[in-house]
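Taking the form predicted alone, here's one chain by itself in structure tokens.
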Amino acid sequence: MENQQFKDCIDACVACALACSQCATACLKEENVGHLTMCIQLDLECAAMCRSAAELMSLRSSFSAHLCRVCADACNACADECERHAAMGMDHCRKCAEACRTCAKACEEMATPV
């Protein structure tokens, strides 16, 4: 893997983790928080996965490519859920979905084939 590819993926993972954390926090402040439980759960899971993937890549771990595959899946699941809420005008979900899609693409490029 090229150094720039590692850096780009780490940057995308960090940005996604932040966007997911911000989205979860904003969801908790929404009026109908009960309808957002899946979104919040996926935000938290995706953020944790992105932080883990970034950490392993920074260590040049031999497991980073494997985790990137799972991270891409988590990002896509989170993006799917957030896009549903973004369509209802939740801007924090729109921003999160965009970060998740960017991260998923970067992680897919780093991932080993399944």
The other form holds:
There are 4 protein chains.
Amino acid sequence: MENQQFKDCIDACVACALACSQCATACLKEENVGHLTMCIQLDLECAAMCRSAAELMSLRSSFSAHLCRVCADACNACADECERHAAMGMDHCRKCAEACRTCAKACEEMATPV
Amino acid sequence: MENQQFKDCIDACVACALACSQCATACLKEENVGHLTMCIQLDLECAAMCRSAAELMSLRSSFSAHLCRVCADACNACADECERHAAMGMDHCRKCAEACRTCAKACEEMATPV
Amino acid sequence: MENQQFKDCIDACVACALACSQCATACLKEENVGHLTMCIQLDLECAAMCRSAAELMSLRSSFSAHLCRVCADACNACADECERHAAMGMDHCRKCAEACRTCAKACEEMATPV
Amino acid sequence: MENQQFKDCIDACVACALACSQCATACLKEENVGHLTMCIQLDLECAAMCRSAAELMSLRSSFSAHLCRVCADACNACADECERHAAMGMDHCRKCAEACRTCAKACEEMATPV
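Pass me the form predicted in complex with another copy of the chain as well; I've looked at the form predicted alone already.
Full assembly next; the chain just shown is listed first.
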């Protein structure tokens, strides 16, 4: 695997973890937090997964590809949920969904290197 | 600092991080989640701090004492909030508050070694 | 999945992460550190993976099983390497190998729940 | 504290954690690893501290300032060590030292907001 691919995927994971944490914290301040609990839960799971994938890749671990496979699934699950709320005007969810999709794509490429 | 002191404080931090994560996840499933948002927020902060303190101590870092000082404050803040909800019957908050107080005490001892 | 199974696997992951970090730090103090570089590298990867698995499980994440599959592989790889050095008298490697095997077993059971 | 200041400091912490992990992994592949053990140890401590500071800041935690105070010290300690090896031609140490100094500066500003 190329160094550049590692770097791009690490950057995507770091950006996604950040967006997920900020989305969770912002959701907790929304009036209708009762509708956002699944979003917060998936934010937390996705953030933890992305931080982990970034750490393993920064160690150039041979387990990176397998971990990125799981991380891509977590990112897509979080993006699915965030997009529902983004459609209703939640800006932090829109930003989070974008970061999740970008990260899922980068992780999928890492998971199946050509 | 003694190995046993490190071990006890690591154990307390690990137990507290776990209790905080479980409390956050349980809070998200409560009907009255709107009253628990500060609790969830502090759970997340305290869990992150405790995981970090445990990691630094497991590396026998010389920064452990300073980090434990900050960690104790996070634990006490989370305990203060959880105790309010524990008084109203939230069992996960009660368990979390207990883990936070135990961890705060262990971290305070680590922060000022005799 | 049962709560007890989650709890047992979290405990095994936490203990393994701790043993791996302590093994890495102890290896760095050995005179023959030049022979232990792969051990340190795998310690770091395995510790990161175990911390991540513990965090996801403490959030009761639905991705836990998939992550535990990857974590079991990391644990077994670390155990394989540590056992070589344990056979030559490295006590921290022996303890680490034991924690890794225990964790691999717990993660494998989590990965394929019956 | 301004959002931009949080963002800049998070970015510096993330970049520093990455540089530290990569420096540690690269050090482990050097022939003269015996001279680099303190560097690896501080890399690991600094990486853990920076990941933690980034996570707490991404949660907009009120403990961010105190944690950044400790993080700045870890960054400067790691930079001091890496600079010694950078002077002898270790490129990963030079990059790591630069990331550590940048992060220390950002963390110091976060630690004492004006």
